[in-house]
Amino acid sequence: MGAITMTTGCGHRTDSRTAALETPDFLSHICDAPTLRLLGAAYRAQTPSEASQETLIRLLRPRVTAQTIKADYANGDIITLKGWVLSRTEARQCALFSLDSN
């Protein structure tokens, strides 16, 4: 897993810091944008207390790194969405990403 980078064509945010938070780097290499949005919508439905953009940004800041995601897996902080097992951080990134398409 690498550091978070913006994938061309996936997001439309003008704030580059928010764009970096919302894009799950590892998943963006194996999933297309519609799949990321689907996973994000599923996470927001399962976790309504974290469904707002403001809450997700607060939970993902100050930054997301590969180490953050590895720590989630190591600590068992995972969630299953649509058959995918994701770290909580990756799920939150997908949720933030999915809000950009609404």
Contents of the next structure:
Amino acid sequence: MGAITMTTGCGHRTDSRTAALETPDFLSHICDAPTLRLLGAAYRAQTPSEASQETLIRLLRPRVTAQTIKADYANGDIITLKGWVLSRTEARQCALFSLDSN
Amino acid sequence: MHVDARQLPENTLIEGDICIVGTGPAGLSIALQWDKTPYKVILLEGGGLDYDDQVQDFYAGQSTGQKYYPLKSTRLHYFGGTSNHWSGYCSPYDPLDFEKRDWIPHSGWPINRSDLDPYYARAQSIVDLGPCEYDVAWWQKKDPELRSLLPGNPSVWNKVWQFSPPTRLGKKYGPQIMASKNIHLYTYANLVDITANEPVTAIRSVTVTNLAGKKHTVKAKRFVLACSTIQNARILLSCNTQAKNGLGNDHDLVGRFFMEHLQIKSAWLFLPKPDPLKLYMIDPGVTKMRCELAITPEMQRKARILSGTASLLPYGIAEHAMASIQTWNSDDPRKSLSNFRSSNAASRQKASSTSLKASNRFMLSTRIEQAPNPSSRITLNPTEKDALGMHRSILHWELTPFEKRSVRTMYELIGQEVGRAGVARLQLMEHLQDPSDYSWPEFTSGGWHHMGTTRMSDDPHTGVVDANCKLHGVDNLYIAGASCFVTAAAPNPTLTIIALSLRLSDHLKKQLASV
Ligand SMILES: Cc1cc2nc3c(=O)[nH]c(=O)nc-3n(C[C@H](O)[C@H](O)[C@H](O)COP(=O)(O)OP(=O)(O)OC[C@H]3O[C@@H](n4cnc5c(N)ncnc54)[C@H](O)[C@@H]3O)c2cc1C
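The form predicted in complex with its partner chain is what I need now, so please give it after the form predicted on its own.
To see the whole picture, the full complex is given below, headed by that same chain.
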């Protein structure tokens, strides 16, 4: 599985700031785009109250850093999606990515 | 001195100071302590000096419950015992393993880790291990490439394993035993009965026999049963003429609490860049030590889980690897070993050399204790007997949801910690993904580690032997081996078996000196 490149062309609706929000940095070095989308869809199914783009953007703003994600892990703000033990923030990033790249 | 008991005249009376039954790691490590002492040691071995399929057949038995290996092939019935097949993985149990853990019913040994410390140190050389150093920092000083995945982590630590060549104790110590003037080894001397005084407070003699039809009587001041976990229970249960429920079984404990280590592939670890993770790798026959990831005692307490560890295998090998329950499938232990070894070798061969040097994906495999469970047990088969007339064993291996929850929690914790450290991500395998699923997949294996059927306790109502491994209620019968274990901990058991046996040997020396 190679690192993904986040494209913003071809009918893509995001601006660059949203693109940054929807890029789970560490995870995207591990999972390919279809896997990220799968995880994102799983998060939306598991957390319907956060399934919309607006909500996800609001929850992820103003920005996501490696520290935000590490802090989630440290605080136990973790969610298991398809067996992946993920920080809530990176799960939300995947969800946003899965909406944006549908 | 060595005598083949088939060649002795019928009804020979053999007498000594101490009689040790069984020549595996438990029995031999005791016997060696008595060489060149003034005591006459009778060492009884049911098999010969080499494999003999007719003798091996005495181990055949039935299993029910959780799928298990064919019983005939999980232990070896000849001089050196199962050390003729073991793989040599060694690590001591941790202090917490001996404690009463209020979240684990029936836990708590009547001895502490510190009681075994001096014996662990002595056990090392018996199986040709390195220095008695189990602190990862000691090894890292010698080799800075042994980098920790999670240095200084409060939940996950590096538990060190050392590897025996593996020592085949019969081969290594056979010449010394044969040459010894005071150790008298009798092969083809299968213990089939134990005779006590009335009312069964001391053992007078044991009866041994063989397929040549010769029966002999052995008398000694002290007897040690070191026939391994299933056979120790089988023998005690079979001796039911004088003691109706079997020797030492007044409280219906003999054979109960059979424990194995659950061995099961469990999760994937993904790194952003390939890494050799040398600290965790093993090159069979070459590596002297490696670590497995373990959950700290504090976190085990907090999460109320069993003790387990996770070993790492590069994806290149793991994708071809088969579970041992799938390859160790023959009744004949030689065939099972050969299937098992060739399957392991094939998965290594199939892996590309680059994937072995460094990988960004590793399989995490669990070895975990099972909770002591009275329903997991050895009983006698009422209808089937072996060629010597002993009832065959039935193993009912039973696991509970506690084990499944512990395995899942262990990986959730490791997943959390690698995420917190920003070094990796972890994915649970499918069988662990649904928290309400307590079933076990078909590749769930055991570690060939039999423990617990004559558990240790100060109280005869809760244990078969006392803290000195003496059968409760019987003055001169001792049990050596993992059948005395109260809990199974995460490590392979043989180092602890040897340490406990050396401790028993010292105790017996004091006893005999005071007679
Ligand atoms: C494939 C395999 C791999 C293993 N790898 C490891 C490992 O890496 N690390 C580890 O710690 N452990 C390992 N083990 C387990 C290890 O082999 C055992 O823990 C160890 O051998 C137990 O020692 P023991 O002396 O109690 O029993 P055994 O070694 O089984 O010896 C019992 C002895 O008693 C004799 N006996 C039995 N019944 C009678 C009788 N009625 N009369 C007279 N004699 C009798 C037998 O012939 C034998 O000599 C492995 C086991 C297997 C099968």
